[in-house]
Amino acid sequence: MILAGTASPPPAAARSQRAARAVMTAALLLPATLFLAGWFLWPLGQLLVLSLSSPEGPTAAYRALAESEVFRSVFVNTLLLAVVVTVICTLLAYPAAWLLTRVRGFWFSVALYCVLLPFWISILVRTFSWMLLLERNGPVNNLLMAVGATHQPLRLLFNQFSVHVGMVHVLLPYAILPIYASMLKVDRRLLLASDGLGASSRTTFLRVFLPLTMPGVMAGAAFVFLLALGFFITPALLGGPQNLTAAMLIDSFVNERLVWPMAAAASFILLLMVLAVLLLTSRFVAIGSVMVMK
């Protein structure tokens, strides 16, 4: 005997709240859906028309880039300098990381405002507060000179230096976030178990707890590492002429040189490479769900 509360409904009405739910979902997504295609997509298209538009062939602005040994080394730098950057702040983040799931209470808000703070204030701001810390005559300077670890200024100013410091502190939260998140996920219980059986804090964390943040250390390089491909204000002003990037080089075409396809060439080109990254990314982690704290 089928009891009639248990019974599943027809088939007919199964159909028709898929229907409305798919429906539903779809008139959910449109408003999104019309913005991006609006103003992302079409002015995508077309850039990359522009990068087909050049006198000498429709290939010939990316066959300038390829061939151009100055121009390959220019995004070489931008993938070193991405690459560095990133293993800093991911080093950097994973005590800081690890400190924001020990303290509590009025320490834990104090830790945590130092983490967000950057983000409340302009990179212009904090790469022109660099540029007067660094400075011949600023204050690092010269505590280094009053300590005795140094008898002149050192040069710490428009040099990989001065840039790789200056993104540091800019990305450095992008990475803590995803690995803070990610460590919150991790059942405590399975490190209790792992002292519980005689493993040392040393084995416990190699082979536990390092293998369970893993997701959230990718994660959060990948943001770091994506957002210093197209890192621009920062190296401009930090840099030297042999710190240049590929989003400096788009703008020299655009405002010096004055040759658009070219610009769009190179910006579909930095496209591609940060593509290749979150697909590179997506293979091993879901950035998604590493960000959805418990």
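The model shown is predicted, which means the values in this text are computed figures rather than measured ones. Numbering follows the first chain given and starts at 1. Heads up, when I say rigid core I mean the largest set of C-alphas that superpose within 1.5 Å between the two forms. What changes on going to the form predicted in complex with the partner chain:
Relative to the superposed rigid core, the position of the CA of A19 differs between the two forms by 2 Å or more.
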The other form holds:
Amino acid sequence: MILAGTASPPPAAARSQRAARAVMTAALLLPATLFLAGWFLWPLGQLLVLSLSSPEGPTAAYRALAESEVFRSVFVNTLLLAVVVTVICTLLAYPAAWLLTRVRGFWFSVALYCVLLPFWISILVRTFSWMLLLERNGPVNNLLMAVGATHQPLRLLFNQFSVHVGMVHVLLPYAILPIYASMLKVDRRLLLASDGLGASSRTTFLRVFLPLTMPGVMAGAAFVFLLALGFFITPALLGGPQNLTAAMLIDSFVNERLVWPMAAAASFILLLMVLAVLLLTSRFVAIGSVMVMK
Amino acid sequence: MTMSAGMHGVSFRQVSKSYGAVRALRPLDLEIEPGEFLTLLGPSGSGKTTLLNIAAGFLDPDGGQVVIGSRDVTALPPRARNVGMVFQNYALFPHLDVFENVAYGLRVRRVADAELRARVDTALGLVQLGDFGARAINQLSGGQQQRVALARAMVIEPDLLLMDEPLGALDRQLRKHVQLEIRRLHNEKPRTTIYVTHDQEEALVMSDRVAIMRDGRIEQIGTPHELYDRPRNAYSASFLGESNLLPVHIDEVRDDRASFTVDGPEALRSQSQGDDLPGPGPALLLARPEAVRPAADGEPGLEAVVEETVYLGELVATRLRMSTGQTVWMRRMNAPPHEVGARIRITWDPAKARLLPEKKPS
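To complete the pair, please output the form predicted in complex with the partner chain; the form predicted on its own was given just before.
Full assembly next; the chain just shown is listed first.
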């Protein structure tokens, strides 16, 4: 934010003050920068080198991935899965976030903890819980049969459905929180103004509230999408063999087939997809501004 | 669009509102004439903003009726009232440009494009922002935003225009300018307006009538002139204009004439004439600073010490301390200034002074 200032050239005193502040900023950022450089950027460079070091030539791994029907479809599946999960999460998160802005006192605490609690429980535990809930003789099937919705237990597990359910459950808070933050920022008087100018509740929502909360929606959707792209545990445990995602593919390259250059290349393709989405999103919203809750 | 737009009277009948145990409005009656500019003047917590929000429909009264023209709007939501509102902080839509902000109420009303364009342009022209249509709201200064808010409220041809301290966020210089601007717009095209402020100068400059509010009721209502000349009590007197209030004792009231004694060592006796004099007993004498003058030689007067002299161009304001310890201001045109520390005797112009009840009648 400080860097975004558009002040005219400062006089000498202000300039030295600004220089001091720059040194201070650099000093504060140094530990994090060093840490990231040593433990993230450098390994990332190594990974890039690795992806280019197939015995068959530098671009062999990338070519193999691009040419294979199976690998291509894994990436397409991953992308589609992420899109569907993102859409469902966003649609569920919007009314939930709105509810959060409406309730007060005790019920606000309850609602907020309902959103935050999943953050503090391991993904593994939550995923296993879904396995118990969705299994052949689990509570969901029992309920469906009890109310007569079905005579046979439904196959709810190890398919597209269970993967979606599990991922939406894990990722929903990431959509709710930025949307909630953007809703809090909407000045209530704007809604009154719209009402006073003759707009119906529906028009006020569509013309004022929705556009003003759109940055939060975009940010929430971006979070969910990015996390969903790289998701591993939930699709691995809840999905069937046909629900292979990019992360699972990388896992199998590393742990089963021991083709490390392929794993590295697949990781880089995933990374490029993520960067592309980030770039696209940042054209519409300043993600940083939405992440800062008030 | 009807010819009579903006020319409806407004009636509040026994309107009341409480927040828990706090009575924001006691049952209150108020009639506003068609085309009148009425100001609700009072400190915060006096109920003026509550009354405004009830008129807009943003608040439901606990009891009573709000009638605009011949329509009882008490149960109507804001969108059905055709009331224009200028908010204290303007409440402009940040995601729309100036043109679309002003056009909002017309788009909602599904006004055809050509007419909409013409009306928005006219409204922006009226507030002298004709070239600003494409600007984003955050590119405007406070004064410009204020004018956009005004244009947005006026363009829908409201039956009633409401303004909630719209000049509060502007600096003093700009405030004076916009006051006159609002008054000019009102004179060019009178429409029934309720204006809320705690600034007495705004109230005096702009209003046809002023209602002084206190503790959820109207203390006094009248033209600025009436309120200045004939305040009903010390509260009204001190809220509008500067005032010296001297404690006195009314000895006798006969017809429209009262004789009284000013409290203090001099026990100065005097008389006052008026039609609503308080009864015998303790009372207050209101003498505006311009009614106070030095006593002539031999004329009875009150002892005072000059504490400060302030030059206001041709006017000279003098702060005096009475022998009772009370501070009195005197304002004279083209008068030779007194030395600080000088002892003088002062008196007042009986025609410009007024006896007020000691406490507010309640």
